[in-house]
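So this first bit is one chain, no partners, the form predicted alone, shown in structure tokens.
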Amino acid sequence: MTQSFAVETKALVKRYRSVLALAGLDLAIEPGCFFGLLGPNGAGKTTAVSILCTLLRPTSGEARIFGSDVVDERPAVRPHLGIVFQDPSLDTELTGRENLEIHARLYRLSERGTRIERMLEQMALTRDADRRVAALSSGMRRRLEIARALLHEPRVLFLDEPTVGLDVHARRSLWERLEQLRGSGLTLFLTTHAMDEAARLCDRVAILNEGRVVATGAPQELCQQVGGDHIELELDRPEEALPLLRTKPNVQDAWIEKRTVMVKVKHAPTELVALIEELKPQGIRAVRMREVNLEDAFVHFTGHKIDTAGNLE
């Protein structure tokens, strides 16, 4: 293992009695990368973060932050880490500014006031800084947690499912703030089951399945490995369409999801007209065409889909 990586794991294993949470996790993340660890609930994402943040000991294997071992060299590792936990951890009876002040004192930071004001401004919280946290929206609380995690200027920021429970507006607002951190030299480590979130934010991702990485690369690279396009057909009689579709040489796969026939083809624009003509007897209600996305790649590499709550379907 080498110090040239911001985060590196080798054959990392964590077992809870009879449950194998991590089954040999191998990661190598370069400094400044916005990295995403993808998987459903229970895939081992939070376990991996807890080990990397020195909060949990692995059963076996190695994990390092900028070359320092997370077990044997914890005092050297911890100053480099910023953590936004999945569960809220702010003191809701204090103001936002007071939460940051406590964090700054714990880290014995110099120029505390200047640092706090800078982070409040960066997270668009200056106007609400003196309100009690209990009165802030869930999106504001998440931004405040990120401000706190960045206050001591860590080299790696861990974000464990940071948008869970946020509404659409708060989620997109948080994405915009995280995008502003890209290119700052900070390494960001995101865990998520939201494929659209990973596709928008991450430079590289690793897909986790049953505690192991089954694919890694840039989101677009993984989509290209899957290949093909998707056509979605809402039909009156979808079951009748499948046998016909599976005889077509350019159809790579066809299946039904909630009365919609999903067709994977080599090149959707050239196949669409012919498919519509042949499927007219099945009663076409609607037709949609799209390129392969990261969710398709996840299904391809794991054989599973993830529902909106983060569970395997």
Given for the second form:
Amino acid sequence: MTQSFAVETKALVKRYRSVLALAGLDLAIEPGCFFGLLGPNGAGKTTAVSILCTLLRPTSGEARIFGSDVVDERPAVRPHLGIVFQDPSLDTELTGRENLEIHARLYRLSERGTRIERMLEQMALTRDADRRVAALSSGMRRRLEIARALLHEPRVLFLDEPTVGLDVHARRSLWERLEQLRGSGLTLFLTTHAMDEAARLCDRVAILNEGRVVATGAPQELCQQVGGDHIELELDRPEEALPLLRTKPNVQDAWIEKRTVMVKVKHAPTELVALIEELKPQGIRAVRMREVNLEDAFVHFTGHKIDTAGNLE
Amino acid sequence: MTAFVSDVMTILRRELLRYGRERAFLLAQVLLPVLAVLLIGLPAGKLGQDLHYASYLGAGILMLTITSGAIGGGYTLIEDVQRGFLRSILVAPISRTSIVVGKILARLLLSLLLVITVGTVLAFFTDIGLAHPLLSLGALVAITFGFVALGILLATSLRRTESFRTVAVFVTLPLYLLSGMFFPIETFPRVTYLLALLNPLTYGVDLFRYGTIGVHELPLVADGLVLLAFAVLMTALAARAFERRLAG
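Target state, the form predicted in complex with its partner chain; input state, the form predicted alone:
Shown next: the complete complex, the earlier chain at its head.
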């Protein structure tokens, strides 16, 4: 393996008794990349993060952070890691500042005071730094965890489902903070089941299905691979439209979803006029069109739809 | 080595910050022993020629403070596992031993502080003093190690930690009653006397009492050996249980 990758795994397998959580994971992430590991709940995302963070031993295969093995060279790996776990891991009895202070000491940092103030400011927490964590909102706690994870200037920041349980406003504010870290040289390893989050933050994503990567690339690349735009038609008699649509050469696919006819075409703006003309007899009530997005790509590569809670539909 | 010491100090600092937040609880830990000695010990009069029951009970109750505090201290480690906080420490570049040592040291310091505070108050109306300070300290250290370890063992073996308090009482109450904390074990019936001899806490209470008021019931060498073996064995068992818990 070369030194050049921030995170690299080869044929990584983790088996819990009868359950195969990772079935040969291969990843290669360049330094500075904002990377997203996408998958439904139970796909193995947290298992992958736990192994990469030196907390869990893989059953087989290898994993390296900047060239150091996460099993055999833990002391070399750990100082490079910044981690925000899926479940909160702050000391809720202490204040935000005290949490950062303890963390700074665990990493034996110099100039602790200055660093802490800077991080508090960066995560917009200065005003609430001396309140007990138990009294903070979940959005503030998440930002505090990120502040803590960044305090020792790690080279890789792991965020495991960082916006689960946050309201819309807190999510957006978190994304904005993360966006500011781009270009600082920091590598971001994000796991999420929220496709909008991945599309917004990630330079590259890998789609995980049943413990294996089924697709990888930039979000736009994956969308292009899936290809085509979607036209959605609300018709009086949708079932009559399907056979008709399927005979058309420019229609790649057509199906009905919640009484709406979904049509996949190569280029929606040019096909739209022809389609409307064609389907007038079926009684058109509304027409929408949209470009293919990461969610479509996810469905395409995994064969599953995912709901907002991250479960397979 | 210096890194290890600094890691231990960091964990210690965090523990002390937390203990500092529990002022009401600390106050209760000072008041209860004093009240017990005042209300039960003093009216009971003399136990022997020169021995007031208040002094005897006072030394025993100081040991009770140490023991129950230590079990609670062990429990906080498992609490850290459950609340997720421990993960944030485990990924830091520090050794796992330093976490456990830091926890035990924090508890030792707190127990020492409590014993000194309560002991000073009790010294005004009992014979509690520093007959053999090093032996008292030895008993305090051994019992703290042993019972922090017991707390960890109990907490790791329970699936539901809400039941910790119930189980802890169930396990510790017999240990307390059969330890000579409250009454001399010589006055016990034969069977209970034998049970008391099987109880490691008996030796801790005996040594501590000798250290504070100069009175003991058992050979001091036996006290020392049993306490040493107890502390070492329990710490080893707890370390193993904790490692397993982390792995699982």
